[in-house]
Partner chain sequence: MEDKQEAIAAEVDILSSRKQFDIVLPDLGPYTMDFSLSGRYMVAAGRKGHLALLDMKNMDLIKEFQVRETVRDVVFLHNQKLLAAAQKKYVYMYNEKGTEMHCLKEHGAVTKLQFLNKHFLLTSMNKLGQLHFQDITTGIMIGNYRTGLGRSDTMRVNPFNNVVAVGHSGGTVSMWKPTSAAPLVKMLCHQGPLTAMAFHPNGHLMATAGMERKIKIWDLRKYEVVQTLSGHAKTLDFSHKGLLATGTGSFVQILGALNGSSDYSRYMGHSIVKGYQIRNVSFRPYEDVLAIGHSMGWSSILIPGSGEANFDTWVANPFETRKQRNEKEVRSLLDKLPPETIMLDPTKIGSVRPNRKKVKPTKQEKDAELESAVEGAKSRPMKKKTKGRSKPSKVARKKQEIVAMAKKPFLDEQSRDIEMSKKKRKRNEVGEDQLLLQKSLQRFSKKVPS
Amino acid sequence: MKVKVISRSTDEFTRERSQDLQRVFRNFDPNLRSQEKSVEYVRALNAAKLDKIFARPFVGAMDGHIDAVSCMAKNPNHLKGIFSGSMDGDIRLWDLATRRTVCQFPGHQGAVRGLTASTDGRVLVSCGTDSTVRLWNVPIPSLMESDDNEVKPLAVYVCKNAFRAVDHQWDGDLFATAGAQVDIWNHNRSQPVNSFAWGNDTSISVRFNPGEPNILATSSSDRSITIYDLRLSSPARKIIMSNKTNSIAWNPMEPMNFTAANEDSNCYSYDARKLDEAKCVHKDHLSAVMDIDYSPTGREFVTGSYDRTVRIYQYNAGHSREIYHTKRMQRVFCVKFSSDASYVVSGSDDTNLRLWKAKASEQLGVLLPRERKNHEYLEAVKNRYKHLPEVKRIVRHRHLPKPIYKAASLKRIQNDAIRKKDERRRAHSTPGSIPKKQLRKDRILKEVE
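Assuming the form predicted in complex with its partner chain, can you produce the structure of this chain alone?
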């Protein structure tokens, strides 16, 4: 007869020396862990609460400019460098890690309105209200350790009209300026190689397509968004919206799509091939959206607004995922996502650049593997129970400054009133005479080919 019984010797189940790791044994039998779902729900709830507690998005402010920051440019070749231009003609290169000025680019007489760097990161192009375009040599990082120095421009091109924006081709030697007309420049020429105009109004922003190097989108003060193709002699397409578009950003992962930051406090995502209707309307801002920039992942974008807030949206969501504000931050004129998608920089009227985390409760610094696993687990659990009312309430809640909170509720009341009035008008008129409007189509007045 053979009898088997459980017999555990201590040596087999404990560590030999105190330096060893403790031994771990697993048994995934569900009978050993009852109420698994309840436990997960409680963990999700706690994770949501902890996220709220650890939400400290503001990393630091970078001051140095003596007038409002009007434009910024990322250095594509150097992760922690960012250029900023201000309304008094000052251009600075910042080091995001130390949050200090690395060097200055003096020369502009009036406000700097556009900044961009070439893809290799060697050349910086700036333009401004003094009707000049300046090309600068960007100091290479090894020299950056020396005391802050001043850089002389490579070239200065003077034109007749003030410039409002500039953007460099993603892959190539060309850059485009927007002003009275859209000019295409080459690095090596002192005159524009090409000029476009459609109508008499000033173009206020310009962006090259990340996928197709010859396509660019501009917006102008006649409320239009125009798409140009450099291979054609004339502009390709144009739509006129009910309000002016302040800035445009192409989605780097889906290069046929772009999002326009509009004066009516919404952002509109368009498919460039099909401009008769917006793909998505991103609401939530309370005043004109001044600037927009996509994350390199293409899944979200950041906007800065005249209502003194910075918001982060999912590329396909109607409402913002996150809102950033501080007491001292004034009107935000320019925002940029960092090239590693983990930080956001905003430049505002109060002469400061501000550095924010893209995920408010993210832990900075090196994570241990166990820590990272735990974060991933909590994220997964939170995602699983995000629809339960208690979790949803905590995840959605944001504390807002009083003026913004009040303005938001006022706006809600106004929108409700408009909707109600519309419904009543429809009820009291001949059936079919007032069609229902879609916000995605409603704000597009005209499409011109």
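The term rigid core refers to the maximal set of C-alpha atoms that superpose within 1.5 Å between the two forms. This is a predicted model, so every value here is computed, not measured. Numbering follows the first chain given and starts at 1. Compared with the form predicted alone:
- When the rigid core is held fixed, the Cα atom of Pro389 travels less than 2 angstroms between the two forms.
- The Cα position of Pro30 differs by 2 Å or more between the two forms after fitting on the rigid core.
Next, give the form predicted alone, keeping in mind that what was shown is the form predicted in complex with its partner chain.
There are no partners or other molecules in what follows, just the one chain.
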């Protein structure tokens, strides 16, 4: 005679902690759960509200500089290390976990305008308005708590003109500086191994492509964005926009795409193979966007602006996902994503670096498996009902400082007035005489090859 026995794994009913409730098994047959959708909607609504209640993005400030923070660089070999340079020539290495200065790199006589670290994290390159490029040996993490917290430069290269930016080649020994021209340097050479110039205007930013190490993009004060190939003797392509581009960032997961932070308060995403129009225009800032940096996932990027806010955008979204601000934070000059995409660091005019969570309501610390499952379930429920008006209103709502809120309202009125003026001009003109311009193409004046 066969006897049927119900067998269960002990993991299914064993409590993780003695305080936990005993697990209850439910039948999820839809015929028995007629109110399932309404219950899930209420859960989505409550999850959206709780996200707003627990949204505490600001982690802490790191003070120590005595002048405005002008540039930052990540240490690719050390997760919690970040370099910062200020307008008084001070360079510091910070430990994000303790929010303290690990060591200083004294030497620059003017503002530090560019910082970058080699891919192995052993060499730091800095440049500034004192017309020098300095190479520094980065202390290894195990010796970071040593008493000797000042580092002497490995090499100092003096040039004729001031520098505005520097970037290191991915998995290579070359680095590029931007100033009166674009210079390509080698660690072991005191003179540039190559120089590029297209026009007589100053280059203000430079970034190497993460996927193709021989390609780099620069922006100049003549409102142009130029793409160079180190294998060619001349620049490859160039576009001239209606406003100056302050910074450029390549998407690490889609290396053919880059995003430019522009003076007209927008960011423009381009495909380097097709520069005649932008792939996406990222709006919402109210003043010039000063810096931009992609998350290591390539799915979002962070921007810092003259309007004293930090915003996080999805890579393909026209509007920001998050906006961060504090009462004391002034104009933001530089921003960086942490190497694990969990945090954002901003440097501003008030001499402070600030550490923010990339997800404002994310729970810090070690999560238990049941807590992680609960977070994933609530996130899935929110995504399922995010199109409904009440959930959508709560998710989109942001508290803004009064000056930013008023400036946004004023900008909205101005944009509406410009749009109505164009519509009236088109309505009272010969059909087809005034073509309708798209914003993605309107800001590009011409493309040069």
